[in-house]
Every structure is written in C-alpha cells, then in structure tokens.
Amino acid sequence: MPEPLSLNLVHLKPSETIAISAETKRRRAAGEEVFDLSLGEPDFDTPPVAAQAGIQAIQKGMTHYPPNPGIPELRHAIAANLSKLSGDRPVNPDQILVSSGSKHSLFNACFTLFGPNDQVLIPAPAWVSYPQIVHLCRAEPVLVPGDIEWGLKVSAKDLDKHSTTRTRGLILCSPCNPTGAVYTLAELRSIAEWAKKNDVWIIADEIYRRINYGAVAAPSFLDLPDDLLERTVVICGASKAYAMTGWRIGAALAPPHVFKGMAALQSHTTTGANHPAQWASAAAFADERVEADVLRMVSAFRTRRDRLVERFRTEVPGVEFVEPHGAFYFFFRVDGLTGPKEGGAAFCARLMTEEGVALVPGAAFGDDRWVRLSYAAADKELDAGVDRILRFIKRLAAARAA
C-alpha cells in the first residue's frame, strides 16, 4: 500500500477539463475520430507582432533570471492596458506582479489572503481551479449557487445568505467560466459595496475581460471608485485574449502591502515568470498591431456564439441555456436527457461514446445539472460537433417520447 501523502492534498482532485482534454487526446492517437470542444484553449495563432518579439528576446539573450515581480517593460505595458480600458484610470505598475499564469496568480493571492479557518465564498457554476487551490490554502470553499433566471451569476444578497463570522473573502470571474455570464457595473458596484461592510478580500479574475460582446470590455472593478478597491485583487494575463496560453503569463494588481506579500511568496517558488514569454507578453499589451487582431478574434467568437444560440434555439427549443455575453463558452442543461436521475456526467460519457464528442459535465464546476461546450475551436470541427450534439439531444427526445 502506497505511502499517504501530506495532507496539503487531502482535497486535491486532478483538473477535470485537463483530463477530459488528456483522455481526447488518447482516443485520437488511438485513430478514434473526436471532436473536442472541451478546452478553454483559442484555437487561434499568437500575434505575430507578439511571437516575434519573444523570438527576439530569445536571440538577444534575454534568458537569464528576469525580476521576480516581472520585467519593467511588461509590468508598464500591462498598467497602461488596464488604465485604457478602464477610463484612463491611473494604475500603478509597482502594485502587479507577473507570474507564471493566471492561475498562479490567482494561487499567489489565495495563498497570501487566506489561511486555516477561513471561508471563501465561490460564484458557482464555477472554474474547477477555485476551489482547489482555495483547498490548498487550508482555507474552506463555500459554493453560492447563481440564480438561473439571471444567467447564473449571484447578487450581494446571495453572497450574504452564505457568509459567516469566518467569511474572509470572495472569487468573482466575469467574464464567466463556465456560462459566459458577464456582470454588469452596477452588479459589480453592488457587490463590492457588500464586500466593503463585511471586511471582505475580492479577488476578481477578469482574464477574459477583453473577450466581450457588449463594449471593447467587460465591466472591470478598475471602473468602480477607489474606496471600494481597498481589499480587491485583480488577475488579468495573456493568455486568453491574447491566444499565449503555452507562453503562461498571468498578472495581479493588488494593494501595496498584498503585493510585497504575493512577490515574497513568489520568490520561493517561480522566481518570476519565462523571460523570453514576459518579452512577447509586453508586445500583446503594448502594440496597436496586436490590438487588431484581439479584435479580429473577438469578432470570430462572437459570430460562433450568435450561430450556437441560434441553432439551439430553433433546433432543440426546449433546452435551457445560458446566453454567453463574453468568454468562449455555452453552458447548457441536461439532466434528465439520459435518464430520470442523470446529468451532465452521463451525458458527456454517452455523448462520447455515441457521438465521439468532447464536453465537460456541470459537476466539475458545482453543478452537474450543465454541461459546458467551449467554441474557442475552429469553426469546422466546431460546426461538425455541434451537429453530433444536436442530432444526440433530438434521439434522446425521441426515446423519451417513444
């Protein structure tokens, strides 16, 4: 019998999104033919503007220890971003640390805020990382189930309901993984009102923030007053909107004294993010170039949005989903497809099988009534998978009827 192990991991579960991804993969090799709309991944190139920058860096020898926090380039390039799409807000480049993704980031603030008996309120359907890496932190995650009629996000009365003496802080994703839900200003006023009385840490991860079907951007809490930005975090990074996700570059915003607590940590782990990535990084969020073809992609994922909605909507009419007004995702119901008592788990597992289509189940974000369908893949495969999935439901119904 193995050795336990520390019981740091005594929560732990492996990424359900990179295990589906993983087990795709292995049924591809194996000369299945898959289609997999599984992964938050653009299926898009990185600028090139950006990738020549990288490949620059590596050549002028940029490929020693960087600063811990981030190169001066970047951390400038990414303030002056955040300050643009934000009113020209002033953002101040020694309050962001760059890391190693925006998962690290999100891990860094965790780490650094919370602690044993602490509670963190979780948005919920929610990213599969949240919890974990609260978890991780000896801290507990607390889920709050988002209102249905209200594309699935919470309200600071929802918050309040599942707050205790304990609660000491709150992650809010908008634009969301997993709904494409986006809250507006006047949600997110709310909310951080809510946060402000009760002593509440906000962290907001606002990585896709630029993939928006409204304004340029999603509302930020960079668009809120100051006084209600004293116990916030925000995490951006490249990945997304930027098509880098193999470059791994995250950022967070935070308050001075949370700052030097997230860069002291950092420093016994990462020792600062890839150098040459850091170099391509600072191109993406500096050069008007690549800003053309954020917005070129921006375009292309809203045209597969507006096609997805309008399919679902005429062809399976009774099923419920939520209307994504940012990010790459569609979230739609199922339980009940496949049996009386089964959801989202045995609908992926049979789609699989039957259709040989990748989705992933609503209960690895809490709630496994979903199913989550990212169109961040091209729009053949897209299209192809779709009509698998369509054409799955309508059997089911038939069945049903039957």
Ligand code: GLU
Second form
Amino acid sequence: MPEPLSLNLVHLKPSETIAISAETKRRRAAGEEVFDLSLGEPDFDTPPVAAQAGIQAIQKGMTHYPPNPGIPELRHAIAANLSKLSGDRPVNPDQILVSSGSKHSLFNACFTLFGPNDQVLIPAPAWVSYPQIVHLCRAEPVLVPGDIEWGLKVSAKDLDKHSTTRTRGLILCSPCNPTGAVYTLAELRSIAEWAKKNDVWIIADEIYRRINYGAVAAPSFLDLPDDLLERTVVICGASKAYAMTGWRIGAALAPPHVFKGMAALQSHTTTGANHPAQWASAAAFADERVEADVLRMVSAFRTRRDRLVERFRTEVPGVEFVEPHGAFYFFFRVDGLTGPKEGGAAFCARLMTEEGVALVPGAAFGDDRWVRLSYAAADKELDAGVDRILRFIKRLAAARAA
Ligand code: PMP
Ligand code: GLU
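What I would like now is the form predicted together with the named molecule, since the data block earlier showed the form predicted alone; can you produce it?
Following is the full complex, with the preceding chain placed first.
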C-alpha cells in the first residue's frame, strides 16, 4: 500500500478531457482509426505573425526570467484589446496578471480568494477543472444546475437558491464550455447585481469571448458599469481565439489588492509565464494581421456550427441539443439512447468501440444526460465523425423500435 498523499489532493481526479484526448492519441498510435471530436483545441496553426514574434524573441535573447506579472508589452496589449472589445472602456494594464495558461489564471484567482469553509457556486454543466480547482483551495464547489429551457444557463434566482452564508464566489463561463450557450448582457447584469448584493466574488471565465456567432464579441462583464465590477476577476487568454494552446499564456484582470495577492502567489510558483511565449502573445493581442486570422478562424467555426446544427435538425430531429451561440462545442442529449438507464458514459463508450469516434460524456461536466462534441476539428475529421455519430444514433433508434 503506497503512503497516502496529502489532504490537498483528497478530491483530486485527473482531467477527463485531457485523459480522453490522451486515450485517443494512444489508440491512433496503435493503428486504430479514431475521429477525435473530444478536445477543445483549435485545429488551426498559430497565426504566423505571432509565431514569428515568438521565434524572434528567442533569437533576441528574451530567454531570461520574465517580470513576474508579465512583460509590459503583453499586459498593455491585453488591456488595449479588452478595452477595444468593450467600447474603449478604460482597462488598467497594472491590474493584468499574465500566467501559464488561463487554467493557471483561474487557479491563482481561486487560491487567492477562496479557502476552507467557503462555498463557490458553479453553474452546471461546468468545465471539468472548475470544481477541481475549488477543491484544491480546500473550498467547496456547489453545482447550480442550469435550466434546460434556457440553454442550460442559470439566473440570479437559481444562484440565490443555492447560496448560503458560506457562499463566497461564483465561476461563470460565457461563452460556455461545454454547452456553447452565451449569456446576454442583461443576464450578466442581473447576475452581477445579485453578486454585488450578496458580497460574492465573480470569476468571469471569458476565454471564449471572441468565438461568438453574434455580430460582435460575446457580452462581457467588462461591458457593465464599474460599480458592478468591484468584486470581479475577468479571465482571458491566447489559447482559443489565437489557436495558441501550446504556448500556455493566460491572463486575469483583477482589482488591485487581488492582483497583488495573485502576483505574490505566482512569484513562488512559476516566476511568471514563459518569456518568449509572452512576446508571441503580445503580437497576437495587438497586431491587426492576427486580427484578420481570428476573424477567419471564427468564420470557419461558424460554418461548421451551422452545418452541424442543420444535420442534427434534419437527420435526427428527436435529439435535443443546446443552441450553440459561441465557443466550439455542441452539447446534445443522449440519455436513454443506448439503454433505459444509460447516459453519456455508455453512449461514448459504445460510440468509440462501434464507430471509432471520441466525444466527452456529460458526466465529466456534472450531467451525464448529455455528451459534448468539439467542432474545433479539421473539416474532414468533423464530417467523418458526424457521419458516424448520426449513423450510430439512427441504428440505436432502429434497435429500440424493433
Ligand atoms: N477555461 C475554459 C472554459 C476552458 O475550456 C479552457 C480550456 N483549456 C481553459 C479555461 C483553459 O485554457 P488555457 O489554460 O489553455 O488558457
Ligand atoms: N478546455 C479544453 C476542453 O475542455 C481543453 C482541455 C482542458 O484543458 O480541459 O476540452
């Protein structure tokens, strides 16, 4: 029997999304044909201007320790970018902390704000890492189920129902992983008002803000007036909009005293984020040529989304799904399809064995009635995978009818 690990890890499970992706790669390496629609990672390469800025940074010797909170050029570029997206609202670069991916930014924010006895509300279905990060802070995640009639989003009323005197925080993701739902500005406002009234911190995960199928970027907490943002930390990053997952750059915009705590924490854990990657990201956030690449990628995601929705509507009209307005996820309902008491886990296991397609069961996000498909996959792989999924669903329906 190995020695027990620290109590810090008592609730810890490895990330399901990362595990499924690793399993898919293992099967491929073993020669199996697998269509991977599991991982939320853009299939596009990093925009050349950003990649080149990273290469040049290495060649120019930007390979020493970075300033702990991030290089000024990147902090300014992020501040200017956020400001522009929110109608030129002032954004102070001194309140932006650059970290090793937005997952790290989320960890820094939660570890700085939450601790033992605190409860943190998390609208569910929720991205796999939120409850785990909250547990690592020794705080308690409290899942708040979203409303099926409302794209699985939550309202201030739902939050109220789940809050107690111990509620200290809320992690809200919009555009949402895993559902693709997007909160309207009015919905964000009413949640911000509720949080202000109840002294609850909001961690606003806006990593998918640019991947939105409305006319402009998705509504943000930064579109709200200052008095509603006093207890808000906004998370953004380079991974999704700029197809820079491997560079590992994320950022948090936080009130000054929270920024200070997070920066001190980071000074003892990572000493700041990868230095050349920060230069690449500064180009991504600031250069107009990269902006053109972002628009091209978002347009490709939109085309895929439209086609996916159309195919599900016409080919398997009985299958319920969340209307996807942002991010690159399609969340559809599978409970009962493989058997009366079965859900996403059974559906995904059979889909992998019978059709070689990898999806993520809803159980990973706290609701196994559903499964998540990522359409951040190359068109050919996506089309072939969706052909197989629809064929599988039709086969299951025929077997049930027989
Ligand atoms: N938030 C959400 C909702 C995500 O889906 C992801 C995906 N990895 C992250 C944060 C973290 O992204 P990264 O660490 O690559 O910035
Ligand atoms: N966020 C992506 C996903 O949900 C990448 C994997 C991860 O970090 O969880 O698939």
